[in-house]
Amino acid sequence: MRLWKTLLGAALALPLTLGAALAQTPVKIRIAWVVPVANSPTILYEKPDILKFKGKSYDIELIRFQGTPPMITALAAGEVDVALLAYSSLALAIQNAGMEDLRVIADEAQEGVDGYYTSPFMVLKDGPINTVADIKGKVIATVGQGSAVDIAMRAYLKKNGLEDKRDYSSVEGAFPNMRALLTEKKADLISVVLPFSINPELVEKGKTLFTVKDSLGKSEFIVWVAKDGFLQKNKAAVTDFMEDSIRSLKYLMDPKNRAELLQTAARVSKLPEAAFSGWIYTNKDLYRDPDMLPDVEALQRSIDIQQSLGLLKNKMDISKYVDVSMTQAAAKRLK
């Protein structure tokens, strides 16, 4: 009779006993990203003694990608959590893939911000073209047709009278080719993004004729973005989550922790830390907003850009797929 009594009173503790160990799991956060560094969040979990949640209420995965398309694939899959895309690839995401649960719960850089970096459009120093004219009959070298540096190229040169196929032809190279494309003369025009269009070669050979800014103005270039199901499901822990994210940064950004930042840098991307010291979060980098909120107008045009250029069938109201509260309230934790 003992026993039985042992084992009735051991059965009725393991509910409570399971239940106290999962509320204490910390929620596993997936984060999709392709860049090392320039993406936030391969460096934003290095310093764990400011980092007040994790491993408490969340902890984080980074999973590598070679580019946007797979992570949308990843995100309707239920294998990420979090990915970081560009305006362009949230925009087929949620128009040509169906996925109208996606929210931008983030800002993760900003392009055309005065007094910051853009994104340059380069030719040859010593070629024949000098004005956006010229580029008519000669071939442009872009990423990927829909990526958002190959919108704002084709947006300019549409500004400017010219067609694509019919006033100019294209090839595709990825950014750490387009420099070689562009000095071997295998195209006239290129797209370059950082720490690309600081090569030194590329600097001594190359000029700007024009940046993403001439074309699309301020734009909100990539952006945080995780499924609304996810977000409701775990919404103390995503807010605890942007909470360190936002402290993190506002820490690396802090030009007292500059040498701190490099080193980190530097480990994460196996490069020297000179690959970083001129420009990483500068004014001479991408503008990151320090409360990580994202700028919806700018992000909207930026959308209705590519809407005009037949690469979305239909406009579309960004507004719907935006979730900023737990980041909102995340930045007023840390005021």
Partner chain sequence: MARINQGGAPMASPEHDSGQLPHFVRSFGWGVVAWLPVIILLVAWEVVARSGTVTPFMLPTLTRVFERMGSELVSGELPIAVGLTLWRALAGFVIAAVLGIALGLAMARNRFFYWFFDPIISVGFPIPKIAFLPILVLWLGFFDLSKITMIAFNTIFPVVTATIVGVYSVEKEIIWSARNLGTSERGMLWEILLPAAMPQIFTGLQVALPIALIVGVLTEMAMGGYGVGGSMQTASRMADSLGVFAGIFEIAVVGYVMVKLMAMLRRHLLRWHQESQEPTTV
Given for the second form:
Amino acid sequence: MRLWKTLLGAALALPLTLGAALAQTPVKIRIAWVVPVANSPTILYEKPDILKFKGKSYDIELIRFQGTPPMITALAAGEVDVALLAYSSLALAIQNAGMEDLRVIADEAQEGVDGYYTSPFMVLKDGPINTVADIKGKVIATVGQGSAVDIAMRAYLKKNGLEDKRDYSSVEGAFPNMRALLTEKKADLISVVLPFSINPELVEKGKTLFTVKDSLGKSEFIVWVAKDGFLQKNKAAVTDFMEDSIRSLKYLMDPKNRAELLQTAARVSKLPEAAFSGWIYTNKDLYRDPDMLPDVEALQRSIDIQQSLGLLKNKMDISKYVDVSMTQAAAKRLK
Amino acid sequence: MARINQGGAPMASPEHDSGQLPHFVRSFGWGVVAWLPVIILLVAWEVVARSGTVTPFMLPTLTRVFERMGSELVSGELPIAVGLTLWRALAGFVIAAVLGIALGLAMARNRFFYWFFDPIISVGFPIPKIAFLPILVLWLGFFDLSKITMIAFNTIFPVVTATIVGVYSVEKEIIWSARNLGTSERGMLWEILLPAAMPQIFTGLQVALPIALIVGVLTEMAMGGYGVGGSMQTASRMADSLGVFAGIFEIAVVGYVMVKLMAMLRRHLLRWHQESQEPTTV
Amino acid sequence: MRSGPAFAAGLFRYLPIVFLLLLWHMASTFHLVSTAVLPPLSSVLSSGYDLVSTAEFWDNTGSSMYRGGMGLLLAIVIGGALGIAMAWWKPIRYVSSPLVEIFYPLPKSALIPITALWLGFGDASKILLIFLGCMLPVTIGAFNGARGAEQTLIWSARSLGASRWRTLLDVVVPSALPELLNGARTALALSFILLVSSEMIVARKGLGYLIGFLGDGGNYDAMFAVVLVVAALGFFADRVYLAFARRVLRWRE
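Alright, leaving the form predicted on its own aside, put up the form predicted in complex with the partner chain.
In what comes next, the whole complex appears, and the chain from above leads the way.
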């Protein structure tokens, strides 16, 4: 009986919510994300009093995706408006999926910025590998061929004369499982990112052989993208949205508000605050531009490396696909 | 076994309406009708894909998907991928079938087995087993062993439940009279219970086989490497939707053939049963 | 008064589950599995406790149960009717079998890019995928069960003047029931697996969403807690269903 009432209630509520949605004026911005906290949109819109325009000119809806491929499909189908893509996925979406209308609108995180964190590739401390040359004949674990960190790893190994299949073999594993793959000796070299790279057991048993910075130098690692059509149609709302995002990012990066940042991160991820306290939004984290402006040159360099490895068919001029006008305008308003 | 005259059989119908036509015309005609929904679906696909309402990335035309499959066939990628996926799915299926039937029989005949496994089946069947994949990888490595184990682990449940239902539905009279005739417990199993439960067990196998294929593909997608699932995963990472759709078509064809062969096997093995008086489809 | 012995009997009956949990506990105590991939039961239970005491968790559970329930309901009603109709009317069998046979062995989550084209990423596409995945066990069960109906019973019903419909309802459907009901049991179990896998790929909420994001974030304590909740819900649903099926079958006899 209860069930039927609930079902009936849901059925009745549907037209109401639809009606309410239509009556609202704010532009709904649907944001795709993958990892909680590490993807900033999951924590940027949690504090209503610093979001001046949220619920007025724009509103957001967060949608979680399992990795980038379904996210690109969703962008193409118009099911999400803003997605967080690594440089590698961005290039593939433009070239292979033919999404000529994609635009980079903002920076999410950069790798290899001096004085900031860079993701390591690790081996066992007391294991057989001490130099890159020792990788010959060994097993490396990657999160997936062609992904952003995978490109960094392959590029570095190639620079040192090592080719996949000929000189080493690769297996796949998700970031959370990398530690076990290394410590249980299922792989000799692993690829890890924060927060998994600072796990105490891994820090104790593993050591860094090389880093993403060693391979790519400074790189624009993850960017916010949207479709040009959406941006042109909702310029004012997107500018407001970026203003709120930048304000919120600056607020969370401010050491004065650290306690609040940690609380939010813990609440969103359902992990203890201690899981974040050592690194998040400090110089032990990836660099995030405080104005959320991407480094287009660095982005271009990473994509060129991707292409040189044969993971992208043709060379590409990424500057054609960047539109930071709204982010710039928003940053200016905050000055 | 002779086909029984269908004069008054209620199952009869279309065959009688077109009784005058030669057999091959009738079967050809039904063949077309049978495939009509599939043909309509494919035509609709092609029309939507060509209409320009969706991008080729979202829905490539069938022609291009078939071209892609053709070139993969020529290059040898397709047979290798399909062969590997099929081998893993079938290996997992056979393990699940043998263990599943054995466990089902044991549970149906032995109170201890029933007590022990009944709640475990109830909890194990609906649990999302993909969560345990990292554990299997650590134990069994990255290759066939962990994939096949995962397939068997998912596939065994419908076989067990079907076997139990099968044995329970054997009529008590048959068991009593067999026992009165002095049949041993062993003979009872092989000569009475297993054959009598066979239709239901086979239903379980028919349900399990496609699950084996599905889990095989999903495991390959999650773990990478060769196989249809692995190729689909690589293709989708490269935003190469042709590769993804080619994979879907390959699984559809392989799956259809497997389901069909299973139905034929059913018909062959259950020749003696009621149902075989008509060709088995599903 | 009888609750004591009944409780003890129930406890005894489900003891094997306790045994499984004990096995899990031992696996992490004796390091049979790296705690990196299978956290100790105690930490899973404690984060599970924190999880289930939030309203957000029950909101997620509710939306999953809605999707799973709708998909399953459609699968049982449509799948069961289709199976019996396929056994009883040849044209239906001819027209629907290739379609059914082609769709069943496809991994439903691989179809998400296609269903997203016209259903988007909301409830509808998830319900469709659960429906497709759960339908065939019911259809095959109903079909094989109906075809297994004693021909002599059908003939005698017909010769006694029963209409085709009456024969269908009084002879064919009851004889298809055991297999149909077992097919529905399979569908019930699959619906839990399917709802998790469809919500893992794209979602705003649901148990699969929780499993997906907790897993990606490396929060395995909480992820396994959600897996346990799904298992518990599935277990409970299966027990209730079995009791229901037993009653239906007894009534049939």
